[in-house]
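In structure tokens, the next block holds one chain alone, the form predicted on its own.
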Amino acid sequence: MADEVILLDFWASMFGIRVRIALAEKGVKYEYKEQDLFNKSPLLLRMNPVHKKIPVLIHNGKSVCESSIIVQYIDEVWKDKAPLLPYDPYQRAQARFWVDFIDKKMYDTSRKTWATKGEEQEAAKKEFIEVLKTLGGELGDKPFFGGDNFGYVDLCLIPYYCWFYSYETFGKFSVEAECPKFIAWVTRCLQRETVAKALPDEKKVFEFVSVLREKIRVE
């Protein structure tokens, strides 16, 4: 019997990104089930009764909860193709502790790049900018996190590239002038077609964050 794959996500959301990178990686067929972040639908309350967030990967009728857990379980499920985690337990033990990084600083530092002003904003940009100076402090020379192969780490966090544009625009500021060497990362990771048809438009994103700033009323 044929398994049944659901993803419950949002289009824009940098962590569904990682599941839909996850998935394509490992060539799993599944349905996309498209979700309205502001009217959460009965399926997605149902599937993820606790944090009632996407992404949630529906796999022969149960759920699964939390990016950075999806992309392990797809990696333990379809472990034939394309190995997202290392072997080796203490290089399996460093990219989730990586991974764990990015999930405690990029999302919040990133999203207050735009969506507060003066002082607030300031700090934030200051911040982000650090926190992608640690990481390629942890790339170093190597053409991915884990190496010479795109992996666990490089998955979990390119789908944020998508989101840069909107960050330097409003926030007033250039990654690649502050971080070269993470923009050559990054092209790199654009490189794969798994990683390039996941990517939503960056202006779209833009969009996408103009109306979010509106609701929220940042001038």
Contents of the next structure:
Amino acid sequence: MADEVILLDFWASMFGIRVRIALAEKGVKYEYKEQDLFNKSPLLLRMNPVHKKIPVLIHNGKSVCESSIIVQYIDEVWKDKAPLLPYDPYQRAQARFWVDFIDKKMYDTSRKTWATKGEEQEAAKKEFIEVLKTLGGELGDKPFFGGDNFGYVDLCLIPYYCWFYSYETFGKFSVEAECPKFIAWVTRCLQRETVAKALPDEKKVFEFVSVLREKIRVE
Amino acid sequence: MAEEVKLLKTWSSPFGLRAFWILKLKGVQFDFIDEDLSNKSPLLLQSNPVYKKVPVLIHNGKPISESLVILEYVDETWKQNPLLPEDPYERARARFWAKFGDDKVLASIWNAFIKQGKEQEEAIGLAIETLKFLEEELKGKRFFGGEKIGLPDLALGWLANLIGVFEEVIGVKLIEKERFPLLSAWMQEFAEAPVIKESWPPHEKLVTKFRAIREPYVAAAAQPK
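Having displayed the form predicted on its own, please output the structure of the form predicted together with the partner chain.
Every component of the complex follows; first up is the chain already shown.
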């Protein structure tokens, strides 16, 4: 029986991009359904009644929610190709720890770099740079967080990159100036076709963030 | 080579308790240290430099932090009495409910606990809405893990004990039997399960501790604005 795989997603979502990269790494054919987050579809509400959020993966009619959980699911179902999590339980635990760190720290801090102003924005910038430096420390001299190979942590972090231009422009700072090693890692990830294809254009994201800022009346 | 398993926790931390439970349920030999968080040990600071928090599991000298990460690590390393099912879809569901517990249930209950006046009423309303999802999920099941205790049960297990403590301190019932029959039954069954029932921190000590934690919030709300 052929697999039916549907992804409910939003083009600019860094969480949705994770799932798109994972599916591409595994060579899974799927139907992409763009969602209007300001007018949520009955399908989305039915498939994710608890959070009503994207991404949602619908595999043969059954829904999987929460991006880090979806990526692990994809890794376990399509296990014959391109392993995303390491084999060793200790390495797996470290990978899960860092994805959890990213989930706890990146979103809220990065959002404040464009969604706030004045002192709050300054504090957010400092914290965001600290988060990147902590991640840089974990990366060390390895080519990827996964070691020699692109893996779970890399996949979960790289989608934020298409938002960096927006953070830097509205927040008036440069990631490259503050964390050059981090940008070196970004460049390596972007050499991967699955990543390059999945990330939307940062200028389009910037236009979108500009609209969002207006909606929430930042200035 | 002999296994060396050490758990850094505190006497009261529900997160530390999860790690304690899984090690006991699997029959793993381990030592534990109850940390004093006002005076963190060098071992703790060195083993969890990112957060400096408990619990930390140290297995043959290698540290693992974050309780849900620890649960999965233990489940993968000691394969007896598995807590996660084999099927990837069921595994995803188990992880979803464990995460829901930490992201939404814990936060909403904590707000109901610390907020005062009108804000508390709203926080209680939100907590009840969140708990309804758990009630729904328990339909037709004895535990969140199905017939036996699984990952989401260990993740949500703090409810079975701390809810009573919070309710006593704030003088409001959060989980009423009439409104939450399945959740109430689960709380009781989980609380009395082997291994779990021997591990609960002393009730009165918890009440004293959480009453003290709540004090500054009560005092702040009583200040004239």
